[in-house]
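Form predicted alone, single chain, as structure tokens, below.
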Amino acid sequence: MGKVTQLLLHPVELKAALKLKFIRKPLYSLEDTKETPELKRCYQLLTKTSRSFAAVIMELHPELRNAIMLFYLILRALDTVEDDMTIDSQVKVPLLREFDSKLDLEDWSFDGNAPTEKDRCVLVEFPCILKELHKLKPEYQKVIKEITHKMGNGMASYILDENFNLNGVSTIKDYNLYCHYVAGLVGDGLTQLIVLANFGSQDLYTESAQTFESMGLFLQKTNIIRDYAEDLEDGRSFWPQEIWSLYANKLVDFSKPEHTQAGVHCINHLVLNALGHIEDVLLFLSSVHEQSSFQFCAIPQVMAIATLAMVFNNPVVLHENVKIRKGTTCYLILKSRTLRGCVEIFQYYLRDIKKRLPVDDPNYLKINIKIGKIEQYIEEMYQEQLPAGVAPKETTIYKKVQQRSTYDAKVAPKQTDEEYQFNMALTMVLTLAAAIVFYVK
């Protein structure tokens, strides 16, 4: 089905796409992204390597925009080394372990990737990244270097792990550790940057590592569930054996018709595991105050819960990569600008999962209990259904939501104005169409 047809069949998404394209305005000017030829090229590399991440990074507050853009490009460069199977491990492993030391150099590049490696340009043109990196505040540079060191060494360790290379991820503990290295560390670095910029509550980083860790793990686990067929085709395995072995003798069995039901049960079990991070995600979002940083953090999370609902109980996942519609993406971007909007998105998709949960699923009771626990947590966030005369419990999440709500209130007038502009434009279009029909007759 074409994208235009999809939009026409989903009017709410069509409306969101039009508002996002023609009415909503970025929070900040993009003029400062072209200050130097090197900086301009860095943003070109950002767009070339990831259009989706580029869109949200470009909308960040200027205080953090360059730092997060460079952080992304450096980790993209690291990932491009790790992913390229044509690089000999005797070259790759030392390079990954020492990659953070390259960030201290004035001029360094790497052209050892295969010509077919799509993101090799980041490594070839690394000098422009270095030049802009050294202009950042020292505390921002320190965070980026620290996370690069941890991630590079984590990647190198997995390359040297023969059991991982032969059998993939074994236990749930290994699964969490792998997701920590490829996504949890990104959450760690981003959280430090947000706190250093005074864009979030001071306890955002110090309160609990589990909170910002969950931001990365929720995204990564959702992607791992979705990418089963694609990873299998590439000879990789990230579903933890501790879970999939409950449903099949071999991971590849799920791709066979006779094992479809078992495969769906395994998917649902993995979704149950991912649901365990949602309360931390909501706690984290309630602690981010600056609007562009909030949107930067919120958009991937609402995309993840929408994707998680799509893969849940879905046999198509066993044969191809499923994705949410472009129109859905537009709707989620607009609605997730407030914490309340994010919570409503999570509620919608959690209820969708619950509604489609088969009674004969082996984890029927556990999934229901988990969703019920999250719904209770959401009720605690707002406490709006209390009997008359009953005061709300002053819990940590309740206090954070009250504080975040003051920032949400500033977004409401913009949303109202966008709705007004859309309605006016629609009225004009319909009036013009009616006039043309009238005069043609």
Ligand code: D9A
The other form holds:
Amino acid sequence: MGKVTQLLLHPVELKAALKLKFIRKPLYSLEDTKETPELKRCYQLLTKTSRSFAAVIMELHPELRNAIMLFYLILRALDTVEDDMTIDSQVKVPLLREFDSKLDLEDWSFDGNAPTEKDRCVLVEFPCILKELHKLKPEYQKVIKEITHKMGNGMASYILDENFNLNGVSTIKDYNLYCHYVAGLVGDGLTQLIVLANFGSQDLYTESAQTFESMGLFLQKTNIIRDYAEDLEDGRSFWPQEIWSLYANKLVDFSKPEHTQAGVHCINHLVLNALGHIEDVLLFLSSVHEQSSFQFCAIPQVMAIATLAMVFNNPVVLHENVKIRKGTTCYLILKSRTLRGCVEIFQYYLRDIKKRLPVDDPNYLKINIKIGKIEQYIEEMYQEQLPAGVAPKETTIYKKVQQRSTYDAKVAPKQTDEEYQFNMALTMVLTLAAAIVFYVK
Ligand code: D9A
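Let me have the form predicted in complex with this ligand next, following on from the form predicted alone.
After this comes the whole thing, all chains and molecules, with the earlier chain placed first.
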């Protein structure tokens, strides 16, 4: 079905798409920075490599915008080296291990990627990235280099890991470790940047690594479940054997019709595993104060829960990649600007999962209990259903949500105003249309 047809069939999403495109004003925009040719080129590279996520980065507060843009490009460069099967591992492994030392050079680029590698330009034009990187505050550079070092070495060790190459991820512990290297470390670096810029509470980084780790793991695990078919086609898989072996003898079996039921049970088991990160995600979001950083963190997470609900109990995943509608994304982007909005989005999709959970699912009880626990956590965040005279329990999360609510309150009037402007524009358009029809007749 065409994208326009899809939008017309979902009026709420059509409204969101129009609001996002024509009414909402970005918090910050690129125009208000003096750009060098190199910086311009970096933003072009960013747009080339990620389209939608680039827009989110470009709206960031100027204090962090360049740092996060460069961090993203450097991670993309690492990925592009790791992914390219045409590079000999004699070259690849040392390059990944020493990648962080390239960041200290004035001028370095890499032209060894296959011409078909779509992001090879990031490595070819690396000097632009280096030039801008060295202009960042030293503490921001340090974070980026440290994460690059850890990730490059992590990736190199997986390339050399024969068991991993032959059999994929084996235990759930390995699954978490793999996700740590490719996604947890990204959350680590970004959290450090946000805390250094004083855009979030200090305890975000000092209290417990698990909280920011979950930001990456929730995204990565959702992608891994969704990408089953595509990854298998490329001859790899990241579903952990400890889970899938409960449902099949071989991972490829799930794509055969007689194993569809088992495949769906396996998907649901993996979803149960991913649900384990949601409380951390909500705690994390409650601790981010600066609005553009909040949106930057919240958007990928709400898209992940929407995707997770979409893959849940869905046999289509076994044959092709499912994707949420563009209109859904627009709706989620507008709604996730407040913590309250984010929580409502999570609540909506969790209830959707619960409603579609079949009684004969082997994890029926566990999934129900997990969702119940998250709902209980959300109750604790707001505590609005208390009997008269009962004071709310002043737990850590409750206090954090209270603090965050003062920032939410600044966004709410904007949303009311957008709604007003939308209705006004719609009224004018409809009136005009009616007038024309009346006049023509
Ligand atoms: C992120 Cl700097 C990612 N990854 C994402 C995107 O979000 C995270 C890669 C580099 C950076 C950031 C992200 C965003 C905000 C806060 C975060 C965070 O932590 C506190 O990372 C954890 O997916 C990739 C990893 C998950 C491996 C880390 C979001 C993104 N979305 C895609 C959508 C898609 O379908 O892939 O990139 C896109 O818009 O292209």
